[in-house]
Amino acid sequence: MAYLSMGEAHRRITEYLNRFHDAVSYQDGTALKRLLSVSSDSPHLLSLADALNLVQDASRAIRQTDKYAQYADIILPLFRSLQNYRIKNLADSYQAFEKSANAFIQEFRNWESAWALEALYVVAYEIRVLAERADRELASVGKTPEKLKAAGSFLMKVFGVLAGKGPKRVGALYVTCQLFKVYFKLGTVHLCRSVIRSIETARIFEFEEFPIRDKVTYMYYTGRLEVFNENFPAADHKLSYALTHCNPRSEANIRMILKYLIPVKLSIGILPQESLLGKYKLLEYSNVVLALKRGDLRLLRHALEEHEDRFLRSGVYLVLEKLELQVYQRLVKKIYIIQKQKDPNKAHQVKLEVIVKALKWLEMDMDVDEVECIMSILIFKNLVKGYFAHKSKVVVLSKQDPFPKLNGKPVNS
């Protein structure tokens, strides 16, 4: 800005409003966009904030020529946005841009055709970034976080306005995806329900016409919020849909989907080979995967107790410490195995003591009683088949199939 002369701001400002004057002239959606992008952090908005932060009277020049001031209730709030935005006040920034969004919907409600969806795709995304980010300011100097919720409010009129019958509706399920990221933020998921329904209910949506990438992003939250539900099955089909069809170069992404579908697969009985957990940077998954398959309970704790926080972080924590039925079937099961190969006519006759032996060996101190109710749970769901011999505390397995596959079920089915 020291070098900024004041014939030259004005010529960035001019340049900038005859850019927007004629994207909505010419119905450029792209052009539009760009013009709106506050967090971009592209060179030319970046020099246009220092523009204005010399120029005191854009307000007057805009409101008195006439193809710039029937979009002034638009452009001067946005003006406010970058100058803040620049000079990182990122409070007043989101205010000044909330305030143009606002003007910007009203437009739109106005234009017939679905030309500027771009453009509203954009502004619900820096509604979104902007408030996050006047969140994290407002925190870090005391103040109450407040910004983010406002945003959700906003997003709720935007998905309001598309939500109806028209070309404009393609544009609703981006909004909704918008509005997922805040409610997680939140922890405020609850209020997915009601724009879920809207999507999935109503039959003004067809949800094969949405663009790919918003169908991925939806199935990938509604997956998460299955999983947060137990509802595996679900799950299982929703982040199974988001990974098939999410681009194969996005990796991080495709890590965000895998970190939530792995333990939805573990709980249904499917295992990811190793060399996927390598690629995609997932190995706090290696040793509960190895604990199902050696039915080691110690290892299985240990892992869960490595990587709590983020696991707890991730909301997956709960899922993956229902998985020690499968793991006790697994030891069971083993011993059923060993036992075959010294006295097949023996085998399906399993004495809780060898159970307590197994166990004592992974360093897990339990007594005959405990195991027995255990044994009983894993009757009950179904990974054993057989019936306790109670007087000689012997599972009596069955001698056909006695370890039922879960075949895509989850345990508690």
Second form
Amino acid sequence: MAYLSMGEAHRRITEYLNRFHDAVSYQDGTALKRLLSVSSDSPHLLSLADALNLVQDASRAIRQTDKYAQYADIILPLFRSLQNYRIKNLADSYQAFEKSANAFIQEFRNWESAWALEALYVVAYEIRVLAERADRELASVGKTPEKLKAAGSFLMKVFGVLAGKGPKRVGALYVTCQLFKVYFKLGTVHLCRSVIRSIETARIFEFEEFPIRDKVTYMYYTGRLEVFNENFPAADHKLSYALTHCNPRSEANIRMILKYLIPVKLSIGILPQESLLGKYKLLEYSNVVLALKRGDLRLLRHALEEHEDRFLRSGVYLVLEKLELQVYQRLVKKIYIIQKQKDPNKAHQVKLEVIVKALKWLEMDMDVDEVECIMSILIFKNLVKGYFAHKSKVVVLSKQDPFPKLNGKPVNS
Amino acid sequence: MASILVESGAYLCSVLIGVHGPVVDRCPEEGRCPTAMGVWILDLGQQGPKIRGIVDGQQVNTAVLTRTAEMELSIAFGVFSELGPSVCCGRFCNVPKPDSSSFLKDASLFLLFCEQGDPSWLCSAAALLTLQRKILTSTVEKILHHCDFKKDSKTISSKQVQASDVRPLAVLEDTLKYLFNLLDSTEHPFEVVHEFIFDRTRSIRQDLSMQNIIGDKAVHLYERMILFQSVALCSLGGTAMMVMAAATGFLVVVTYLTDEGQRIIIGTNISSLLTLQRSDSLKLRKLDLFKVIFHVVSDHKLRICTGSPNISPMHQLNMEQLTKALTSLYFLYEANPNSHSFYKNEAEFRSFYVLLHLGSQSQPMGESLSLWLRDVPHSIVKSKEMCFARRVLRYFRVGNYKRFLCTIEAEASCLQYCILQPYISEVRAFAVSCVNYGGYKIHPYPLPDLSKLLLMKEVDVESFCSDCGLETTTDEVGKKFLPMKQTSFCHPKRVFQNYFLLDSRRLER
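Form predicted alone done, so how does the form predicted together with its partner chain look?
Shown next: the complete complex, the earlier chain at its head.
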């Protein structure tokens, strides 16, 4: 680090204080937000942090001047947060930032218009990011990571401040999305319910009023929740919305949406093209799609096993496992097609033994009773039209559309 | 705070245990400010709930509750209020003399007997034990007991424990072995044997706790005690439990503070052993293991008692406790990742979560299975027990009733089987509906084949079909069939025990 004189250090601090004062006085949210982004590693804030670490105690400079003193409760802990961030004391940095953020919220509440919303977004973002980093630091030294939980509580408070009739309410969805990220990270996803209820049922909120980027993020997370709960029509609607409205240049975001949308689409009988999987690097789904096309149960099982960890971590494993019934349907359909080519008059009668044999080729060991069980399920769930004759061990398929398509609806539960 | 429920014929009472901090603000009669140490009884009188007890060796007849205690009391009260609080007066139990060598063995067993309008009196712990034994074998619904109040009795603290009072680990192991051999005894009725073992296993647990014995041997002892306790509970007829419950009014708990400031709370109800130590997580894990096993088996037991897969409120209470115990246990597993990354029984206890969440409607722990599986360690996911649970889950979700039933029959452990029982009945109903729907109308389905498919005795299959609204027929030679394509299928409203048990020699053993 280049030599920094005390004079230069004081100059940097004073410059920051002036910028802060001017931003608030002129209600310049854009200018203000740049002064609050601790984790951005901006050259300006890093050099300020160096200055603070040299001066050590900037409180005198602040309290001596009235125009700065009124923001002391925000700025002093913010300075501490920057100092700690610079020397990588992330837990202390978070703690100080939270104090600053609390003071900021008090002021924000008193500002009538929504001029400082952008700055508030930065505060909400920083509180989450600093908390995540602080928790990583705490866990690495064997301590209990608790900062992200605290950040969640803070964000709920912020949500409460925004949930009013005034113009500030359009910021509520951004904060909601930050909360989602916190809860998903913590694994306390059930806590999303209360904020979702507020957004979707409170009369003060009009969904279309919110900024598009927040709506996309919101639909992405709520869509994921629907996937976890296996509510496929709702998941399809939300994730498709997110996909349609996502910035087309944002390949990473599109990939994240597709990661959950593909299993949903598969569950309702819609298969993606291989080119899509390749473009967005989602090739873990390739063999799953192929298994569905071929009726290859062995391939499905292998695909699930090969990517088990990845599918379990993203929470789609159980969804993919349930595709088994569609794979069986496809297998029986292939047998029917082959039989039709040999003898169209008898194609609709499929001996259970033939299915047993086909499964054996796929290294799936099933006896006639189990195959009959599978056929009874396929018939019950309307994946196959027909009936089975237990005595003669035969499935008799309907001559009209024996293998109904799902047509965008999940298999009957 | 934990609370204990005793169902006692017309009397329903609740006792607080585990109050933190002073329970009473003041004692008008005594003019002192007592601490929480002592024997506490909650009296749900007509005038409102009152705490009565023996504090620091002095009897406290009336007390005004602190706000905390009042709040906790009202929560406990509220939980049981739907079951109907009743008017009862308390009779106090003496805290045995400090030099009593049997104190720690018997400390958790204090029974109060309620009788409307009865004046206060006290009885000795030993007399109560005898009485409890009598109750188990007696058909008398209420027994009163009169004893003298020992005025000089003080609440024992750990300082007053004598070295001769505690037994080393090896002795405890031998004691347990001896006790288990008694289970096969035919000399006494099972209820008496059970009560004897019940007391002594509790005593062993207290010895373990008092001596802070931890480690694999202690865990092993706990788990064996729990399993036997649970099996014994299963073997106890519902009648015996109700007789015991009918005869007793209150249960008493003892709280005492150790020198280290640990609050030790001991309490008991008829079918639960609850000793909570606010100490390190390893000890808590043992107790949570214990609680989980108890509640799994209680669930099974309750179901068998009345033949319903769901009994409220006892079933609901038990399920609540089971999920709480599981939550605590998982927390402890995660809280000690460095000390022991893979506890011996962790895989099985983790598998319970999967088995409790087979159906989309059943989310007793409030989180979807997909979410939960995200955070399970890889070694657990790949364990034998979890692989079993995941396969059962897959068969259930796909509807593969054949594999579902066969896999449980072939591989389920005792506790896994207990948890899966409600689903067995559900899957059988699904199987019957599939067969009925998809079968060829002209060829009825032979009941012997259905019996093999459902792993049920033929006579039970017939009854099951009937409860599903389906008729069965008999041919000229007496063979029974289920006609296909009946339109009257419904889910069985009444569920007999055999509907959720598998016809399996392995599982019967």
